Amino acid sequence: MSDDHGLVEMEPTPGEKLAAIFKQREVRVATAWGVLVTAIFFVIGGWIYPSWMPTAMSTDMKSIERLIVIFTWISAPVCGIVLGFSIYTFLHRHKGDTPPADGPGFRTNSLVVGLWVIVSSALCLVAVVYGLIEMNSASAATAEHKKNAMVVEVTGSQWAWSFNYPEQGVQSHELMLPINRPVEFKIISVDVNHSFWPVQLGVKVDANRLQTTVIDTTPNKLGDIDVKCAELCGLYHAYMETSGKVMSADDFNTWVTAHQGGHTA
């Protein structure tokens, strides 16, 4: 009679699967490839690229830096991972004219698909959920500062900007703002389609011919504006930008003073 009637051989748990896997040195080599390169991006993500990025001087160019860093720190354990298969795979080619074996064949491995699987879905779910955060938040201060919001006119014509005050009844090819205090932007193009991008301000939206864009932010420190055109719309469109400035309320006040009565700076 036999002994070993009733023994069945059991399956290997995922933790054993997993265990297994990781005993492999070509996985812990380029796992370790993989968090040095997540490293590297946290770093260039924390510090690097806002050293990179033009002066924040309003609420949602802060809010996009901020934004930049975050997607950066989630994107980073992903791309670490792939690129560090990659290194290891890199440094270790093949070399020479003689091919080597084939390895062993298979379709695929069911742990390691589902946690990729797993960890790339929680990973996106956190950046599509901060993303939606961010901007109803953005629409919750847009509707707060829309009655105390200041407007000006922007056009756009091939290759110049302009700017009008309809409060202040000033006109002007530069972008002046008073600092903190909201301001609603009402874009429209008398040719082709530009886009307005005050650069330090953080916001950019498309000038149209036929329909006016309306975009806001609120200005929070004093310097110099960078305003462009993010739209290719013609022969001259790298020149199609123009210089402003977010100044003191009474600077601001001295500005328009100075040229009101159709003078235009």
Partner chain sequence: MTTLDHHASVRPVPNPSKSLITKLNMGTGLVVGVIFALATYYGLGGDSAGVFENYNRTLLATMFMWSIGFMVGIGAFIGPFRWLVGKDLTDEEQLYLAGDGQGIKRYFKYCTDHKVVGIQYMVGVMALLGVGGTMAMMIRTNLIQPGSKFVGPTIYNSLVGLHGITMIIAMIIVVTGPFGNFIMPIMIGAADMAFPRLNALSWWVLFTAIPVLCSAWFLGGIPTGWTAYAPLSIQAGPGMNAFIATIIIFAVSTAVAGANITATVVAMRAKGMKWNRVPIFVVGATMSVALAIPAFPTFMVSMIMTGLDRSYATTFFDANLGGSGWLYAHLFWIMGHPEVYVILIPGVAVLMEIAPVFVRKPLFSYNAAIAGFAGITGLSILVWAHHMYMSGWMPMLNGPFMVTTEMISVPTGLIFLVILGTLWRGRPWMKLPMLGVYAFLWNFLIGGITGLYLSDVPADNYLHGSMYVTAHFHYTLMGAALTGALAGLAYWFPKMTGRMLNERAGYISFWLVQIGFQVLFLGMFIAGAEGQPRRVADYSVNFATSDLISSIGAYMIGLGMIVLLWAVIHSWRHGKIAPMNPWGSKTLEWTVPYPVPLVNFDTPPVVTSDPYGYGKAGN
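Next block, the form predicted together with the partner chain, ref. the form predicted alone:
Partners and other molecules omitted; one chain follows.
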């Protein structure tokens, strides 16, 4: 027992081990590659998705954009580690028609495996927690808006969307929404499943046959909306789209008055 105890004391601490690992030249070179890759992904992640995605016209869409950027940043170090070490070994490849000499025979390294599991779990946890927080704030917004939300009944059918505004008594084939007023979509399908996707609003839910689903959002920017179907629904699925507009409250009222009485736009 006492002998063992003496040996244990001779063992370097994990910190010292780590320091020793980083003293090796190859680790430093690979790490440098990793840092470079991380930096590239970090910079690219900040702008490519926002530049690809359409204008955000609701808080939901804005938070999706932010979330995707942050997830890219979380992933950047993962890319750095994987690609940094891959690039290093790729640059030290063996050429020729005969196999290279045997490399070092190490079979595992509990410190590295342990660190890897801890770091990847931590990154995973960050992603999970961040996602849950975003979901939570979306649910809170839903609860808050419940009272004063404007209801729009959305009906999907092969292959068109139609919108009914019960409060205003208007039916339409275009999605017209007033700015800054919470809106609650009640979605149903009369034939097969569709998926209601007002692209710039950052919400989506299936239109199920004879089952109502509900989503809500608050448009906060004036402009045009594309409404699409995101679930294969038969022959003209690709053409099951319509346009819409987020307009000022006055414009919306004008539109309502013009279309009251069951006329479709």
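Whichever C-alpha set is largest while still superposing within 1.5 Å between the two forms counts as the rigid core. Keep in mind it's a predicted model, so treat the numbers as computed, not measured. Positions refer to the first chain, counted from 1.
Ala140 is not among the residues whose C-alpha shifts by 2 Å or more between the two forms once the rigid core is aligned; its shift stays under 2 Å. Core-aligned CA deviation for Ile87 between the two forms: 2 Å or greater.
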